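For reference, the chain that follows is the form predicted on its own, supplied as structure tokens.
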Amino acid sequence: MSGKTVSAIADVEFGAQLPSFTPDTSIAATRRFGRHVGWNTPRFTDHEGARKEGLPGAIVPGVMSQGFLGAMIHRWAPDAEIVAIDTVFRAPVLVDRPHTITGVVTDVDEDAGTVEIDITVANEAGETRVFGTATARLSKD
């Protein structure tokens, strides 16, 4: 059921594309996140301060990027239990730049009630910044 929400493992189709979205990667969002998790450092909250650290500008914290990936899964399957998210950070996710969160179902285990999803964060140039795999458990009925 590509593009629609699912509630049970029987609703999942191999190869289905999860509904993609563009998360809020604004400096205001990363500052707010940084305050809440105690990471109020220039690399996440200030472009000039991040440049002084050798970065191209402020970056989205990795765990925030993982949160975007989890949000995509829950938009697709609101009642899913995310069992694992395993990511590789290929390049920084830059603050104040548009990024797209995507996923595709790569395995369905109806007996276990789990799905494997390839997950990606890509920038406006289509370059993969973060990729990985998530495992989610869905109801069997």
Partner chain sequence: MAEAAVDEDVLALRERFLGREFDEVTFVINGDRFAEYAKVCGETAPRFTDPAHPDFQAPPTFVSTLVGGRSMPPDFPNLGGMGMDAGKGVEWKAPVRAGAKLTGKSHLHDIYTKTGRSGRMVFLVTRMELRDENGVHVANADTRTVIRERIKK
Second form
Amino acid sequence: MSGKTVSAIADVEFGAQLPSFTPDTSIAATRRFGRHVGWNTPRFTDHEGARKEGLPGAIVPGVMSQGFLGAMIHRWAPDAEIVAIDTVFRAPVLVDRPHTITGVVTDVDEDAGTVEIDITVANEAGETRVFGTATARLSKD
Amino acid sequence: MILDLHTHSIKSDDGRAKVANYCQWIRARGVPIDGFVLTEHRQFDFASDYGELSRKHDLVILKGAEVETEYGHVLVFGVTEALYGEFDFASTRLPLERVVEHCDAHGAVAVPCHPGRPRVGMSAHLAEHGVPKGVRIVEIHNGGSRDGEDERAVAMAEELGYLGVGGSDSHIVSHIGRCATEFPAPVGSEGALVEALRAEEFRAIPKGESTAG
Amino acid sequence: MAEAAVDEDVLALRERFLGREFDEVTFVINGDRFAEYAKVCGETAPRFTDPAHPDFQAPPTFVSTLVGGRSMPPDFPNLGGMGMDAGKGVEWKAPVRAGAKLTGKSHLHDIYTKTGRSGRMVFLVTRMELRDENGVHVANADTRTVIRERIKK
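Now show the form predicted together with its partner chain, given that the preceding structure was the form predicted on its own.
Expanding to the full complex; the earlier chain stays at the top.
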């Protein structure tokens, strides 16, 4: 399934793996997020400032991690409507450390035209830092 | 027989998985387990009957609970109505030794879970509270562990002479089976699970050994 | 939420605060801001990143960035610890377009507890209901905050 996009509910199989992608968790990205969107504080934009708060380094804002997960779904199904997305922040997503975004289809409701997707952000050690679920609506045609 | 002894469904406040989808996932992905135990947070789910799902997917689906004590979280296997009446499963401050005593008296087993985890694991509380009486088994492999937590759990179990089990601690469908426990004989009921645990013949399966991810 | 554990003092908080609206704020949605949000988050679909696209709209998760005037009722007791962001949820109901004027009304949607090393962790779920100028309910944005301190009894 990797690399392919889908447009209709009939294209989706239970257990399908969404193409994973490596989000931009660089300090430049969180600073850009801070300038244009918000969360422009040292905790997110400055490693030294974050360490002064007792963190191991700057962390990616939770709302940005949630945005990564939504982006992954749209990369897989560009016309999908994400009707619900729920994310649990289990551990900090550290800035300037590689993370992987993954998703797998765990329910397909062809009548409703919706799929449920498990979504996770994991670090390079494979530890889940953010997890959740999303419901996306796809075309029934 | 391999069982994932630690899973959560949407019955738990932070669970996002439907039991039917767990079953479908295990079969579709060939997750190498024969069943799982639903250990919902701070409750025992008397109402749900998973018999039909169990038969449909040929999977063992058992029920337990995950309660909270001064030593952190504890799995309880073999919950009965009589045991449920002995202490408040919903409490966040249960005394572990009393939980163990009640379990022993009612044919159940209490197993501290993710004991290497800060805050909610047993090892974080030994310095303050000492070694609790009555504990025989702890969860040494937990699918949600990070930052050396399983290593701490294994070390603590070795030091204190505990046996170890494994469970995924899955809250979403795709995490089921990440860790599990292997038993030498079939386990088809909560009572049989208690017997198997008390027989002390089982093996914890770590994440890397499973093909479940 | 199914049968959550609730201590008595938290039960009292639930009775007193759940469902009670405590904040109302108006947002004028800035298309440049959500397009930038989309790009930084890795969105590639032009309907989220290109203001010239005929279906230009905010990614559904964008509403999580809309922050109200206050996150808690003004008379909510101080639980003694610093709040940490434990999660976000969005229910999307209709597209949010550039220039839309949205009204966000907030209430506490859930309060529950778990144990932590130094006492209880109290989870507060704040829900902001977002409606457009025509009263159309476009989204719910939930924020789950955890406070790692024991409530004084």
